[in-house]
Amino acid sequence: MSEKVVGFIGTGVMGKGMIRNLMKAGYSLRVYNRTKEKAEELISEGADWRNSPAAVAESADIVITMVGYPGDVESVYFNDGILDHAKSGTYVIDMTTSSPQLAEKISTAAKKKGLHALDAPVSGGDIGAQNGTLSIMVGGEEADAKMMLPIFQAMGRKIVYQGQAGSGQHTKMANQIAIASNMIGVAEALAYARYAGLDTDKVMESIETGAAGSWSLSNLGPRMLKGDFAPGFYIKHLIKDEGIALDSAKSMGLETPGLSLSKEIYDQLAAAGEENSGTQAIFKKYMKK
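This sequence as a structure, only the one chain, the form predicted on its own:
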């Protein structure tokens, strides 16, 4: 499948690593980003710039989107975007964490135009994007998911087909709900260790391999302790995800108090100017000394 041309819209923290792994796998890349400067490194490495989502769609066999918010997703797919300019038979894959309902809308519109749509959000952060070890959750037609498996394998290690359109996004919401409460626990545990005067490296050695172990503890815990709050995943994007998850849970009659508390904390951090920090900046809430 490496002779296929891949269009990729969104060259931010996540998209950049994903694009590089697709190029390593032998795919020709056509890229677009609202801010071209963020794509310059990729262009110098061999990616071909296009001036709009429509231009990407016209020139690619497979179009992947990895943008910020559901509104951004809707904008690049509709409004004289991907769906109006992709040629019949093109595969369009939204890997943004977005609304399950929007994924269903895109799928319905894509079918009417002879396109194959998948929603395939990811987990694994900037590290997973760079290393090609993302977990990819796929919704849409199963035959389409199987056809795109080589594309997903270039970017991820765990690829699971979840079901009909929107199922990938619903799965990602479950993922974000788990992360939301876990990040509170990680930050509180490490703050406790520091307040108790413990050697935090030794504490990490003990707890990350036991029952308390988690991806967030192992990968973001060390960043917390070093005071490294650079974004692998922005607080503003987690707040967006939490809002989608809360709305979806409410529509199903499900109470999610842990998720609600996490969003409250992250909203406070964003209001304090931390919206562009990494999610590990939740540690700042606890460190008063």
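Note that this is a predicted model, so its numbers are computed, not measured. The term rigid core refers to the maximal set of C-alpha atoms that superpose within 1.5 Å between the two forms. Residue numbers count along the first chain shown, from 1. First, how it differs from the form predicted in complex with a further copy of the same chain.
Gly71: CA moves less than 2 Å between the two forms after rigid-core fitting. Fitting the two forms on the rigid core leaves the C-alpha of Glu255 displaced by at least 2 angstroms between the two forms.
Superposition of the larger rigid part on its C-alpha atoms leaves the smaller part rotated by 13 degrees between the two forms.
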The other form holds:
Protein chains: 2
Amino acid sequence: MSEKVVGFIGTGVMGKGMIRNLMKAGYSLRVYNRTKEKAEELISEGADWRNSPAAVAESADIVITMVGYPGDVESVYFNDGILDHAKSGTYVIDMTTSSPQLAEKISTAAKKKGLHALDAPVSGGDIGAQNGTLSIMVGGEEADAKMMLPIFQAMGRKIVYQGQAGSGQHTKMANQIAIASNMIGVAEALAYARYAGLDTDKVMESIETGAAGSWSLSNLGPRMLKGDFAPGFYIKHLIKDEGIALDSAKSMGLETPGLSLSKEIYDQLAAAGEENSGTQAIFKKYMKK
Amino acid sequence: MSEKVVGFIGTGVMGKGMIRNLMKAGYSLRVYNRTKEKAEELISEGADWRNSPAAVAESADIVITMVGYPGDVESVYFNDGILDHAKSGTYVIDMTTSSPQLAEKISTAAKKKGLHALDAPVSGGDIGAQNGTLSIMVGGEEADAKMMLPIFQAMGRKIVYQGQAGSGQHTKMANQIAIASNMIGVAEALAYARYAGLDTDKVMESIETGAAGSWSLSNLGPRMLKGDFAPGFYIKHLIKDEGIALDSAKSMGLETPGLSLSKEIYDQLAAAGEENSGTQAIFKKYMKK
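Given the form predicted on its own above, what does the protein look like in the form predicted in complex with a further copy of the same chain?
First the chain shown before, then all remaining chains and molecules of the complex.
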């Protein structure tokens, strides 16, 4: 596969790591980003700049998108974008965390044009993107997912085919929903410990390996306690994901009060200027006195 | 220490396992339980029955309580109970999950009588009690906690001294607070996955080892998905703990909306007849259609 040309739209923190791993695996890269400056480093490393999503799509066998919001996904695929300009037979893969319903819409439109669409959002953050250890959740036609396996393996470690178009996004939403409420639990537990005057190191020793244990408690708990609120995963991005998940759950008739509460709390924090803090800054809500 | 006589009040599922491990370690046991039938098995194995908490206290060097509610703890310690009948120098250890404020009150009263009081709630459930692998969170005088270490080691594996009287209970509350919200997140994530028509085994494969991972997701998630709602940890007991935690948080000026939401949901489930189900039955709230 490594003679294939890969187009990549979105050279932010995530995209940068993923593009480097694709180049390392031998692929030729065509890149576009709304702000060109953010692509300069990659260009100097050998990625080939194109002036628009359409220009990327015209020149690639595989087009990957890693942009910000569902609105950005919509705009690079539709509106004289990827779907109108990709050659028949091109694989188009949206790795942005985005709406499952939009993934279905892209898939349907792509099929009409003779394109192969996959939704393949990731978890693992910028570190996972850099190290090529992302978890990748893939939705779309199974044969297409198999064909793209070498591409995914260049960027991730745990690659799971989840089912028809939208299933990758749905899986990512399940992931974010679990995180949404657990962040509340971790913050409330540690705030309680601090209010009670406990030695929080000892509390962690007692609770982190038992039934209260979680990735967030072990990894973000210590940052809360140190007052280290740097991202990691931005509050503004979790709010975006929670909004998509809430809409999607509602559209399926599922009420999710924990997710609603989490979004309320994070919305308040964003309104108070914390949108660019890491999600562990939820701790500030409890410790403001 | 093994010539010491240990009094044990409360021979329920937890107490039974703990008492057997104490006997295995060579201690002589004096036991009392509100319902004598529940102690018969232990009596046949060599535990010595006494007719009241007072009678247990009079005959033991160390008195352990493992009862139901803070009201039960209060009634065995006060009201012509342990504190009035224990010999000076006796160690009295409440291992019930109970109120931190009550633990402080017992400690103060015990000191006046020349007794050594510890609060030492546990996590690890009936399996941990049986296997002697409980996590034990100890509050009280540090010298007293050290003196009782062999007793704790007979019943548990991770024994952590948490600080002054009440600190063991406070630590257990932090543990339950983390669990309270995480149970919502796990149930909502898996309900979402099911509503979306995903293959939940594949979803678990994608999400359980990443940032959404937790003990509850890995251990209770599969039971939710199988419809196995047997306890485990009873809903009625989590409700009790959540009530204590809420009162305690409020008394310290800490608002815990996640904990409040969890208690609301579990109260509804109990009202619908689920009080004797395992805490994973929270999944039913989301899957009722």
